[in-house]
Each structure stands twice: as structure tokens, then as C-alpha cells.
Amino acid sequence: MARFPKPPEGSWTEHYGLGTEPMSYEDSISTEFFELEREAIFKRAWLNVGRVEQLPRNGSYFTKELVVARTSVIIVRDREGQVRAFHNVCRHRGNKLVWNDFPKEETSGISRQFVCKYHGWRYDLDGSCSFVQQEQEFFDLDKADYGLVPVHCDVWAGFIFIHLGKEPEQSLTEFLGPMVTALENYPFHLQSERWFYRSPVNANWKLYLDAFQEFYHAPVLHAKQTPPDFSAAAQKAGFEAPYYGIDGPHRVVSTAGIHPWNLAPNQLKPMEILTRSGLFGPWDMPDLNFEQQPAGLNPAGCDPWGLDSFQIFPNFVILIWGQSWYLTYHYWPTASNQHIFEGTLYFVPAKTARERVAHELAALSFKEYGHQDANTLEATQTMLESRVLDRFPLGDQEVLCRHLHKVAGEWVDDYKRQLTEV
């Protein structure tokens, strides 16, 4: 890998003024801190819940279970084509409105209206109450007063975001900031073939975010996933990213890459050679019809370029590969030491059997690497909870880990301060 100069301060950590002292991970094991995060972070930040391709026509909907905020939401494209969001609760007796066989499972479909399974109250796609069973039995009831409870909803570059607060302090684009919104012209919409993984992980949500915002671990943890010659070379060289960026609460790490097709056969798996694919994605890249690459990509000017991983606070990641495909990660907390991890891969739709197989190998490779990371994090969680140690040294390649925990702490402190001022 080519070596790129560090910032003038000598390290990324010093450049961003984050301090170099050992760091506490108490925020990842404290149940009290997690309870504060529910209100301080997840009810005050814009949260990505999916993409517009999940709502292909008017009447399309899906639900999202947000355990961290103790709610469920319905995301729907109404009769006018507008994307809306509502709390998934009937206004009559509080029953969950949209679900199938199991109330805690997410669901999706197409509907002309939403009907409560309990007493049959009905709601139009704009959230208005359209029918009350035996309406004459109620006292001074006006259906206009009993529409679904709306959730703030906005769309950026095809990504659907919601805000659970009464009134967002910032618009979505203001919250995302210039580093993220610089990606707006990236052709996400052309990459609509979707592969989805979802798994519970017995670790704090921030620990898994940490795993994917540093690559210091990759040559060691994932050594057995590559042929011995390649693995030995990678461990000897180590890893050093050429660029780390921070903008408000958000972060990005950009890396140089390799052209797998230029590697020696003993540095590749036979399956990779056969399918022309692997962890970095299909070797045969689709034409994304770039008139001009978005300014926010490949900030270090790497050639070849590997990937840019944008960590959008609090729990959403867009990872764009130089091989012309992208990933998203979501980390949905369920407890101080548990969360749901979602990984979604997006490709330009395959037109041939070879392209389909190349996509499948990339998806399976991602799944295997994800398993290794998750397994390690569960081991980390158990020993952090022992509190045998309370301070941990972080290297410069872990600068974004340091930033995430700093920001989480600042949001919690700000929330506590606001409580005392009321």
C-alpha cells in the first residue's frame, strides 16, 4: 500500500484535538448510560430506516422496530407518492397497528389502508382515521382528531430518515453536514439489487461501530480468510489508512485498494479466480455513468482506491467501494450489551448468471467477515464488563473510535444539562 503523509500535527488524533490518553469504555457497559442514550441520542438524532426502493409504488410500506426508543414506526408511500412515517399504534386502545403473525417482527407489503386487528379502526395512507367500528357508541368522537401520530420524515439521496423528537433542532441536510451531503450525486439509485443480513449481537452497539471504523485489526483477525502468502504479506505491512475525516458528529475513513486481478494466483482463492469476485466485490465493474465523481469520494486521491466508510451518527454507515457497489450498516441497540446488526449490500442488478454469482460470492464473503467481527466483540463485551481494566490505549488508526465515544458522551451530557435547566 502506498504511504500518504499524515496531517501537519503528526497524527490524525492530534489533528482533530481528541486527546491521546487511554480511553474508558464505561459508556459501553453502563446500563445507566444506555438508558440516557435512549433519550439523549436516539430521540434527538435523525435515524436512517431504509431506502426509497423499499417503497416501489404508492401504498407500499414497511415497519421498523426501534427497541432503543421503545416504539415501532410505519414507513409508507401515500397515494400522492409522498414518503411518510407514523408511530405504529392504533389511536383507540393502543394496539400495534401493522404486524403479521408475531407482533415484534417487522413486516412490509402494499395496502390501501391500515386496519387494526383488535377492533377494526381504519386509517388512510396519509394517517387520517377513516372508519371507527360502531362509531355511534363513542362520546363526542371526531375522527379528524384521531389520526395516526406522525413521525418527522425526510429523504436524502434516496435514504429515508426519521426523527422521533417533537421538533428536530436541525433539518436533515443540516444534520448530515457537508461531508455527507457531498455524496448526493453518487448513483445510489442505480444499485438496486439488495442483499440483506440481520443478526443479534451480544455487544454494545458502539463496539461494533468501532470494528468497522478501523482496519488495524484486519490483517490479524481476518488472516485465515486469505491465502497464506497474501495474509503473511498483509501482516508484515500492517495497515495505515491515508485519510480520516470528521465533520460534526460524523466520520469517514478512506483507504487505498488493490486490483485483485493483478495479484499472483497464490494470493487468491481458487473460487475468487473462478467467479472474478470476493470481499472487495466483483472484479468486472459496472458503468455507473459518472459525469464527475462526487467530490466527497476518495479524498486522498488513492490509485487504486479501496473504499470510503462514512459513519453517520449515531448508528448508520454508508461504505462505498471503488469496485462500484456499496454497503450499509445499521446498529440498533436493544440493551447496554446487545444490539441488532443489519448489513445490506447494493449492486447494479445482475444481467447475466456470471454477474449474479459474482454478487453472491461478495455477499457471502461479507457475511463470513462479519461473523468474525461479531464473535470477537462478544468476547470484548464480556471482559469489559469484568471491569478488571478501566482504561485502554488507542492508536492513531483508531482515531474514529475515540471520536464516536466522545460524541456519544457529549450528547448525553448535553441532554442531562437540558434536564437541569427545565
Given for the second form:
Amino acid sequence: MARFPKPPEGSWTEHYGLGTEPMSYEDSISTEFFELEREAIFKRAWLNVGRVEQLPRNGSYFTKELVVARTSVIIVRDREGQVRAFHNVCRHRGNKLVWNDFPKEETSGISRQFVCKYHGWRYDLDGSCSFVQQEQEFFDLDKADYGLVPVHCDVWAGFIFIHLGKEPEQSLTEFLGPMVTALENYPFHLQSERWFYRSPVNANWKLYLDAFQEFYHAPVLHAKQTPPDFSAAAQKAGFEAPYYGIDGPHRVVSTAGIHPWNLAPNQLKPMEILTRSGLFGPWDMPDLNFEQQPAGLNPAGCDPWGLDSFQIFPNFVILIWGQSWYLTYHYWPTASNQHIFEGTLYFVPAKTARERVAHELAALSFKEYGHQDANTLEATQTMLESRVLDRFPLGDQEVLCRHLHKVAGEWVDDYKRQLTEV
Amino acid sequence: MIDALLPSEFSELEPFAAKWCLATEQERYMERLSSSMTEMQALYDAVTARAEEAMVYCDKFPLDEMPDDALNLLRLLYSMVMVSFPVEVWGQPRIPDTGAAYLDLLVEPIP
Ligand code: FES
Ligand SMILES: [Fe+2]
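Switch from the form predicted on its own, shown above, to the form predicted together with the partner chain and output its structure.
Once more the chain from above appears, this time first in line as the rest of the complex follows.
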């Protein structure tokens, strides 16, 4: 018996017309498909690269390595306070412009201008070339023609997005669509205590997205994280989400929650009781000063509400917890069977040691779970690559996995069609 | 004690201080991986017994203006959290079934 009502069609999968047949995971092991994804997806979608709080002052900048698009990008707040993005390449002879010690590592800082390490050409924060070493030695060179190559850049709700295409087909808000932009008024900006994790993962980027867009695995893979009494009950009940939403290429799953502070002590770990915190976040929640909870949140009206996980195509997730904090995931492909995973936790800054200790347990719990999720992926990737199997049944709680792979396929097909039309 | 790292009220935790009062999560995680269960159980037992008082003590100061000894005490509380997973659930320093996977924390709040 389902605990939550399904749509009239009998399942979420049929409701969204995604087909119920077993799925191929060829799109996660094929190197040809990955080569197409570089162009078809990562150069045609808006990509989130961070938040405005990472650029606190005019002149603040950070770089982002985008192996999937074979480029590196500088994100900078210019003298007027505008956030801009440029390809991280010097117009003279193509040296990478901004880097420290190791050219492939990301960096950040504050600067009045960018100076190339090779021959000293300089660029203003707005990208214009301001100085050429021994300019008189050059032939008909006009510095005005040698500004940094701009990258389309826009900001929504404090999230900085770039677009690597020549001309985006949609504005950022058109691309994000009504389901995501309904979060506009959520107080992301109040939650500026930032914890940034990174991990190289030996699996296709879509496999990790899958791992975090279904919770069917949670009572099993993570069983040992919780006391036996809790795990046994969770496994017996299984997992059901009260709501799955789809809007264009984007998805959301919402979950019902529990109030951990109401659980019997044998259902909790002693450290959770001691610090009043855990995987779902601190029990003593900050006031987020909602005038009104954004319309897009808690779509099933759960009380208690667990979380909403918004999967923003292609590789960005905003997960908002009922316990008043949020986190983001990014999956940056580096090969058909490798990517860099980034997890970033955001809390209202702790004002007291007690609050800070509660954050410490929430953050560590995230890490303990994340390790388990990540390692499973490598085990999956290697066996998918064996090609012993090519059809995999997905249940209704895995509806969002089905949708991601369908959308990725559609974007690749669409790109191939455009190529042949030219 | 001249070189005490912790406030005198918490002198019984002093034997743990040199090893476990570490500034970053990365350091605390590495310490966990290279410690025995006996060492972590001892830390856990000692610090959890005084944790409530320690939080009350630390809360006397603003987070960004903690005297060194209180800051060390706070870091000891972080280490108590760090070893709680091995002690309470894993029975080993490492998360089971996680092979070579790692998840590095590159930016964290200070302190
Ligand atoms: S390559 Fe940058 S100044 Fe020559
Ligand atoms: Fe998981």
C-alpha cells in the first residue's frame, strides 16, 4: 500500500510519460556519447559556477576549470560591482591568465587587474587590455581589439551562471523555468556559512546525479549510519516520496520529514542528542525571516517536511532542508567515466559555539553519507562498462533518473539534428 | 601547568589536547584515520562527559573572539564529533565499504 497518493495514471513515471520499459545505461559508458555531451549539453545550457558571496568585493575573482568544455573561466566582480566571466586565456600567445603554482588548479582572490605571467600583458577587471609590454614592437596593434574573450554570465537569486555558447537560445530565467524560479525569494543570502567539499569520482557524472535523485537506496546503502532500531524500521517501510515534479529539463523530489527531537533515544545516536543535530541539520533552527515561504517549496505540503531537491539541468542541484539550511551539488565531467563532485553546505552563520558544534555534526554526517554514495558509483561504473547487461529496470521511486537520461539523450539528438541541418 | 592548552576547569581533558585540538576538519579526519579505536573511545568518553559544560564555557565568548584556551576546547569538541562515527556506528576509523573514496573539505567556517 502506497503511503502517499500517486497521480491518477497510477505512477509518477506514467504521469510524466517517461515510459516504463527497462533503461539502457549506454549513455553513461559510451565515450562517443560523452564527446557529444561536451557540445550538446555543456556548451548549450546555463551552468552554475558559484554564488555572489564568493565575490564579496569589487575585484574579487575566482576561476573555474571546465574540463568538459576544454576551457577555464575567470569570474570577477568588476569596478562597478557587476559580475562578469571571461575565458581564462591571454590574448597575446594563449597562456592561461589566472592561476597559482599549478595551472590546472582553481584559484581565487582579489585584484585590481589581471597580469599575464608570460610577457606581462595586463587586463582590467572589465576584460579590456590595458597594457602591452613593449607595445611599439608590435605591428598595427590596437589594444582595444585584444580584450579578454567574454563568456555569457548572469545571476539568479545570488547564483552565478555562465553559458559557453555563442548566443544562448534562452535567457537564464527562461532556461530555469517557473519551477526553479519560484524559489527566488528563499533567503539563500542569509545562509553564508559555507562548507565546500570536493571529490574526484570514477564514474560518469549522471550516475552520481542518479544516486542523489532517488532515495530508494537510502534505507539500504546507509542502513549502518543509524541505530539498528531505526534502520530496521526504515528498511521495512522502504522509501516513498510524496511528490516528484518535472519542468522542462529540470526535476524536483520532495520528501516528508521527521522531527528527530521527538524520536525515542534508541532511534538516535548519542552524538545527535548531545549536539542536537544530525544529517537533517541542526535541531534548533535559525529564523530565516520568511515573510512567506516561497511557493515552490514543500510542494506536497508535508508536515513535518523533509527536503526538496531541485535537479537543475545539467549538473547542478539545490537541496533545501526543512530544518532551515541548504546545500548544492555540482558534477563536473572530466571523462566518460570520471567527474569531479562538489558539495557545498550553507548555514546561517553560527553565532555561538553551541551552534557551531551542531553544524560540525551536520557537515560530518553529510561527509559520511557522501563517501558511501561515491564508492558505490565506482562499483556501478565498472560493471556497466562490462556490458554484460544492457537493460535495467527502474522503479517509480527512480522516476527522476529516468527523466535525466531521457533529457540528456534529447539534447544530444537535438544537437546532432542541428549539425546535419547546417 | 604552564603550557596548558585548555582552560583550567577542563584540565582532565589536557592529556587529549596536544593530539586532538586541531584547527581544520582535514587534520581531524586524518587524525581519526591514523588513530586506534582505543584512542578514539578514550577521547569520546572523556569529552562527551564534559561536553555540555564545555559548550557553556565556550558560549561565554563571541565565536570570532575566542581566547586560545577556549578555542582549543572548541576544537576538542569538533574532534569529539569527528570520532563519534567510528565509536558509535562503524567500529573502525574508516567508513565501511568506501575503499579509496575521499571527500575533501576545502573551505570551512573559521573557527
Ligand atoms: S602569453 Fe600572455 S603576455 Fe604573452
Ligand atoms: Fe545516499
